[in-house]
Amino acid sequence: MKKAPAILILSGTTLLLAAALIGVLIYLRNQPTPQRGIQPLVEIAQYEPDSSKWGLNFPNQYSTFLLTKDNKARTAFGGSEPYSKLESDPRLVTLFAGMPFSIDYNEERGHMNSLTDVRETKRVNEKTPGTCYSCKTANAPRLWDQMGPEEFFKTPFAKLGEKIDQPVGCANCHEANTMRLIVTNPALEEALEEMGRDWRTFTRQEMRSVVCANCHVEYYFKGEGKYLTFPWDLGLSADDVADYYNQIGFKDWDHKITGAPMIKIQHPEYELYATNSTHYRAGVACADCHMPYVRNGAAKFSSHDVKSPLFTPEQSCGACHTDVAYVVDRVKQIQNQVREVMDVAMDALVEAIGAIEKAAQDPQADPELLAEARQLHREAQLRVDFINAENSMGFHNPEEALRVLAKATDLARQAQLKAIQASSAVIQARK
């Protein structure tokens, strides 16, 4: 009977501890959810362009980002060694006759070299607009906020350059302090809105691809103000882009040899990948392969040494595939096949250009047939360039790449035939 008080005291103590624990849990539950797992050492200003300041809070990410300056290695069909594509494939000089890409066209280097490379290319001249800085600098998001996109785009390249001192960096993809992945390019924001999509509703996994679309996309400069615009209104495929440009009557230049109104496709990595590719359907993000998770001691983080997965197959491919050697070999087979089909398409284009050139020199050639040949030249080359300018040699979407190249070859042969039919000798023979 004497044990009862002790039991009562013990029970009372237990109840008090339980009540205290419940109180602590309720208090914690009502506190704001922290945005990050660690307390930042420094606060980062909104749109801060200097990535080294972000690096004080995230040294692992920043140290790997710095590696993009010197990761000058070449893969079979790409990499980051700045070789001349014109010297590697002289057919490109013919394809881009009459525009700056026939003068200077080099393999891209890593993100840390973006500002240097755009300033050193021979394609820049006194008429170049500030639009060309859009995907080359971490200064852009702050300048878009301060100046407004229209003013940014229409400012001459040289004058705008006085405000720019940083290559691509943290501010191009991340919100300061929270490190949330965000859309910073106004052209991407507007293109998604036009498609009825709000990136703020996307999952983090989706955003690990969408932030790449801030830059790794096809685009054009609209109007006198050279406003940066993505041609996505009809869809993302090469056919959709071609139809869009035809509908608005846009051209980048007139081909010097054929006189055709041409389009120069830029790096449409996001479009090719997002056009129903196998990995896209499986929910794989760009960062999963190009920025694989790595470790530094106990810390696990996404490497910011952005480069080809072929340099890091164990981390990039091995996260999903058990037989990495098989995967690497499969990649090589796919890329070799795409390159082979592309060569056929490019040869057909060169022959079509020659046929149109010859027909155009005939004063009695049928002008309507010549016009048809020029339009077919435009259509064929846009598709070849869509795959050639896309930096995966088709691997981001092998089925679509081969389909596009097959169609390009057909269109090029049609252009060649139309040019032959346009000549006066053929017309006379028919009579």
Ligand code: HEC
The other form holds:
Amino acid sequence: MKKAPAILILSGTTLLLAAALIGVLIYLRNQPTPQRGIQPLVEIAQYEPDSSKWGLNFPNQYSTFLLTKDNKARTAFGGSEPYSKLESDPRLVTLFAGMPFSIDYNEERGHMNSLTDVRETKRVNEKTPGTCYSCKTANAPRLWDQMGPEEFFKTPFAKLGEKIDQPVGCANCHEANTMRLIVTNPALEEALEEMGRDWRTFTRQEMRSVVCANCHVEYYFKGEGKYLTFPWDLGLSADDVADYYNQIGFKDWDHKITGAPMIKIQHPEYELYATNSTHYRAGVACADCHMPYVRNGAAKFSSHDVKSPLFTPEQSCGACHTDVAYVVDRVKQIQNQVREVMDVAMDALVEAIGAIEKAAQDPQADPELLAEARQLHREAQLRVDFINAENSMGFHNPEEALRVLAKATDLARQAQLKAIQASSAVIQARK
Ligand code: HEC
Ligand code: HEC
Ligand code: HEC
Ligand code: HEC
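Please move on to the form predicted in complex with the named molecule, as the form predicted alone is already shown.
Every chain and every other molecule in the complex is listed next, the one we just looked at coming first.
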């Protein structure tokens, strides 16, 4: 009888130990695979452009990254099928009259296709500078280091292309071996510096968005050397960017129908998101939705199959939202609302363009009012384009997207009115 308590104590202790062990195992399972302190199989050279070499050390990240090549599915407003945006909305041909986007403008695809797609677009011609490669290739960081950014940017696209054989890859976002997230694009480094910010002091969560700002931003080519520059000195909102371009008197092209000095906005995902969106203010990063944690056996890692989160709502949204179906439905509603308001703004722009075209054909039209109408056309279109070229159809910042479009519609109607007021018939009638 004396043995019983001993057995009880023993089995009790075993149970406790087993529970503790299970606890530790569960804890470990829920941690992402550590990024430091693991012995890499192979040493990676600094700025190594070839992602397959990094892949030897990190097969999970590499194999998910490779998936970006073959993604082809489409969502209501995004996805990876490279359909022509011009064919789906012929108004864009009027809006971009006289610039290469009116020839060729396709929906974007996954990171592995970046090099093929930039080489195939009809927008590239013999005048295209090397600057265009900045966001398309993992060769860029090493070339910036070897040639210096100035030389890189001013080398013609075709000539620079001889040194380039990789799409976007590990070297665009990571430091070799430490795997630390880093800023690689000199234009981003300089834009942040101008704003008095040093990314080396950023938190890990901030870096999980800032690495995307290496590329998913608005930019322009400064001066003869086509130096890649972000227009961020006055702030990141569409209004700040418009003011910046007005201050420096920059234009990308002259509108073929109205003669207005125009700006082509690129893909300001980072700017729209960081202009006080709900998720940004809550500290959510781009990677939280676009690179959610996934599993392969015991390994938990960031999916490098970067694409629309609508393909992976459980992983992308479910980490924070319990009602995933509800938030996915909100995306749909937000995008439809933004699309509707953008249609109103685009129709107003097309009418403004028509009114200016008509007034410009009138030899007695008032040149000052006409000039004002052209400036308003520029201002209105920059804002519509800011939301149209941003790739989330407003989801990244719904309130701001609707505010910008409302302002754009007002500016477009003002442009139309000025053009009508400029015509000699109206001036005559007033006298
Ligand atoms: C809260 C989640 C969330 C965050 C954070 C987020 N996105 Fe998105 N993103 C989305 C959703 C949802 C879409 C819409 C996808 C669609 O329409 O198929 C989207 C669309 C996109 C697209 C277009 C995808 C496509 O299929 O065409 C890009 C590019 C993008 N986001 C980049 C970014 C960048 C860069 C950041 C950070 C500055 C960011 N996103 C932050 C959820 C997010
Ligand atoms: C577009 C930018 C980008 C590219 C390209 C990229 N990564 Fe990452 N990577 C990230 C982000 C963001 C994280 C999350 C880091 C964090 O949470 O601290 C990450 C995390 C990692 C981690 C840490 C563990 C994990 O999964 O969270 C490893 C290892 C890694 N990446 C390997 C690679 C390899 C190998 C490649 C090339 C095949 C690559 N990455 C390409 C952005 C990128
Ligand atoms: C070095 C430049 C670069 C970096 C850094 C980068 N991207 Fe991209 N991204 C691109 C380019 C270029 C494309 C379009 C490729 C194409 O259409 O061929 C793209 C496409 C995408 C798409 C659309 C994919 C699809 O299937 O339609 C998403 C979503 C996206 N990026 C999100 C991100 C996020 C999130 C980050 C940061 C973690 C990031 N990107 C970092 C250059 C970059
Ligand atoms: C890292 C956490 C995180 C992730 C991932 C995340 N969200 Fe959120 N989301 C939040 C927070 C925090 C809020 C702020 C409101 C709240 O506390 O619920 C929010 C709010 C929202 C709102 C309400 C927005 C508003 O303006 O009121 C919607 C809609 C939403 N999220 C959709 C999504 C979708 C869709 C995804 C996946 C593509 C997603 N979220 C991923 C944390 C997250």
